[in-house]
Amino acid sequence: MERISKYQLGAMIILFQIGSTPLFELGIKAKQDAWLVVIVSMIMGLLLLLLFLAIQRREPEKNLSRLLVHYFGPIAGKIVIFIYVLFFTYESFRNVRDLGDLTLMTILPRSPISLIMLILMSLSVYAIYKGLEVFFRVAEFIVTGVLVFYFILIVMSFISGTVHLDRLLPILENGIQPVLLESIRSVWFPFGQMFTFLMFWSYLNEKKAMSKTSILSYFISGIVILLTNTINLVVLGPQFSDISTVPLLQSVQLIQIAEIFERFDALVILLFYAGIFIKSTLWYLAAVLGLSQLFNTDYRRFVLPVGVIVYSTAFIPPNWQSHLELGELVGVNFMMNPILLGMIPAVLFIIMLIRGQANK
């Protein structure tokens, strides 16, 4: 069985959580209080993370697929596993499309999006074929660079004088209700997506370090998300963050120091690429693992079939706006995120507690 270290787990959590999140302005409907939305969402997400960790600690050697079969029964468990495989595949295609549209909007506007997404899919297929342990090692290798570069961008924003902290005022102008409502919507992306690690925590070779590593990495990524979200507010203002296609990219374009340090666009896009590659591939790997355990065979057999589905479905939205609207429709209106990331894990944990008491 493949194994991962606590450092590889921590690196993967940081990169997965950051992922494509800086592409968007979280909680912007709360206007200048969007930074408060991120904080409240992070706290709510921590409660979900504690639930996920509690589930894993009770069965440290079983991942999500085996847990569902064991506690929901072979029939219901396999049905739920298949639903999660579809969910993981859907999330992977969303990230693949994120990268395609980002590239067209920024550095390669005339390139075919099919080729851009094919390159990403090829890298993901190769990474998964090399094995889970190798892929987690990639995250360990690049996480330091990603964090350092985000730190540089934030510091440069302050040095360049583009930051106006008064744009965060007045705090709670419309009361606490808009912040709470937006926090409930924002908790599922990205913080509730820590659920995915129920597919991977069982591979950790130091089980005692699981909770500490996961929570610490969760907060590191949360702080990066909070800072990038806030930078957009204080540089662009809430009204521009709301209408900007890629707010962080627009914020960074305003950096100019002594007419020497400027045009950090390429660095931002590189950071986006790193995050999207890790996130899309981890969703992809989770789907493949789920299928392999559903059919009790080697996961590499499903790499190409699932890859074809991910790549094909990435063409469904005709444009960037439709892509965003699809995510809103499926994730919020169809209640996919609350059900799959909240309700089912809660039911699973309750069943584990009941059966645990019955066996005493």
Contents of the next structure:
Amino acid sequence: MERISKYQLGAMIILFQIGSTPLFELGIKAKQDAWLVVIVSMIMGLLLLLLFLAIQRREPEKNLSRLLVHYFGPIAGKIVIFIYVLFFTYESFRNVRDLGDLTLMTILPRSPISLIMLILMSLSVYAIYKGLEVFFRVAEFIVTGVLVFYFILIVMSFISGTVHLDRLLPILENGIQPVLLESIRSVWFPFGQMFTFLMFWSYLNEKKAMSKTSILSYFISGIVILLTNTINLVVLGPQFSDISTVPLLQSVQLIQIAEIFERFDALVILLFYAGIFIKSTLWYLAAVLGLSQLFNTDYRRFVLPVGVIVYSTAFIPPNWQSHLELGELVGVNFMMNPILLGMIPAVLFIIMLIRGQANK
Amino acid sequence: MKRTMNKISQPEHTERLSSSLRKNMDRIKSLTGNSSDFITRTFQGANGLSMAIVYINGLTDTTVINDNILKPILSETEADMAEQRTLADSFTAIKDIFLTVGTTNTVNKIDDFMSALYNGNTVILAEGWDLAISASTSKWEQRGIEEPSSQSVIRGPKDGFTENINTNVALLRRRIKSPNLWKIDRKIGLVTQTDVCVMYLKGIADDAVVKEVLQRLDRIETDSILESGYLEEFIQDQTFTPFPTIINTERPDSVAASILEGQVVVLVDGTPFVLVLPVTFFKFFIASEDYYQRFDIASFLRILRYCAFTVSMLLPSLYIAITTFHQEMIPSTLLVSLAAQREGIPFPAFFEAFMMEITFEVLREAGIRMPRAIGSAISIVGALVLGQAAVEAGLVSAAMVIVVAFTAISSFVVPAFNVAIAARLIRFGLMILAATLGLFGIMSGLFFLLIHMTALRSFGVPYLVPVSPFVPKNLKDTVIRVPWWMMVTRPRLFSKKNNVRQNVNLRPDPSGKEEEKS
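What would the structure be for the form predicted together with its partner chain, given that what you showed me was the form predicted on its own?
Full assembly next; the chain just shown is listed first.
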């Protein structure tokens, strides 16, 4: 069986969590308190993470699909796995489309979106064919670069004098309630998505380091998300962050130092590209692994079929706006995130507890 | 087809020498087709024993043959011989008493007989023996030890490997005076019978790697090995990759350093280039001089090399991408001057860059192959005609010439030539991607390369160690080099056991006695 090290796991968590998140301004409904929303939902997400870790620690060698079959029974378990496979595929498609639209809107306005998404998908297919271990090592290789680059962007925002900290005032203008409500909505993305690692924690070679590494890298990614979120608020102000399509891009465009360090937006797109590539591939890999464990065969058989589905569904939303609306509809109105990322894991954990008691 | 050909030209392994001198001599003559450089001399030993010596002209030292073989045998006295009644006695007497050469061996098969000749030995036969004595008399003209032409240094030893495998082994033995430096010999190539040897430091090199190397060497069944490049392609892990997974070098000091780190080296007779394996990508950026110069300067130079490699791979494609797709990234004043330069250029940036890159590659290849005497002509053509005149004629922009020139210079900074070539090849792919999809294309290309390189292995060692998989302890000698006293451990993954290289408290302490480490 392929194995991953704690560094690889940590790198993957950081990149996966950052992923496409800086594209969006989390919790902007709470206006200038959006950064508080990030902090609160990060803490609430930590609870979810602890739940996932608790599940995994009871059965460190079984991944999600084995756990579901074992505790939900073969039939119900397999149905739930299949639902998760659909969910992973859906999330992968979202990221692929994110990148397609993002590239089209910014650096390559005249290129066909089909080509851009095709290239992303081919890279994913290639990475997955090379195996899980190779893919995790790719994340390990680029994580330092990504973190350093985000750090440089943040520092440069400060140096270039575009930061106006007073834009965070007044804090808690409308009381704590809007912040909490907004946090409950945004806990699922991206923090609740740590759920995906239930598919991968079992590959870790040092099980002892699992919780520590996961929580540490969860916080590192959380801090990056918090900082980029806050930079948007302090550079653009809450109103403009709300209406801007990709606020971080706008904030970065304002950086101007010594007439040389300016107009970094194309590089920021590349940064997004790295994050989205990792994230969509991990979802994709999770779907493929889920399917292979559902049918008990080699996972490479499912790489192309799933890839074709991801690629073709990525054309469904006619434009970026409806892509976002679809996300809202599925994630919030259909309650998909709370059910799949919150309730089912909780039920699973309870069943594990009960069975554990019964066995004693 | 080939196999049958070899069977005809090569004696059977089992064919033994006959006890008749005449038959043996005829066999040798028929095998070699009476080639005139096979010298045979028949004579009568002192006690009337009819004998013969065989050697190859040019591979042997005739003074040794005269003074140490012929003279002792011919000047045996009757009294000496009277002792020896039987043929076996005369054989041991000659082998052990009379011959005054360094090594003597007993040969009983035609096969061994021939290979003894090829190694420059002189073989002594006699009527009635079904054995022969091979005495070492080898001496042939060879290049002396010179400074390596492909990897030169400012500070450090100036000797380089030669074409002789024994000299090369000796150069290593002189550096590592330890019985643990083990050497395993192989002969590869059915026709060429090339000597190949594997050397490693027992107890530090990974035994699994040694075993794997030997297995891969033993698998080779080919007619010829003329250079270590032949072997490299037979034993490397992955063929379809631009990246080399085995280092070749002609510097004994860097090979010795590799052996001391637990790597395995393969020496091939007939070439000064020694293979070092397993390797990681970052090893190609290490020059042996890094360890002789001050650590801070060495670290700086190493970082410079990584940057230069990136530049040599990326610069033309970045230029294409930015001027074609992302003009907004160029600072305004520069943009204006670039636009002014490009105004009269009839080609798109991609075509312009492609043309210039090809031109430069041609120049470079010409520079290597051409006769030395016309070197200056090439540089005039290169600098004036293709550079200045092309700009003045309005075919290419001056900025493009700068880009190509800088790219070219950068590619020479990498110490290992084979990795520098990889960058040259990749550059063209990236230029096409840049011309079609701009920065997005370049980034996709780099991701592809990254996945590819992550999946590469060199004898089981992942190619991108120590960055991915991350091995913090190995970082001390990758991008930077820490001072010698801090390099307490050997790189993990090359040597799994016996990791400690030196004492921990070696930091020079001015208050105590300072020690120089070399």
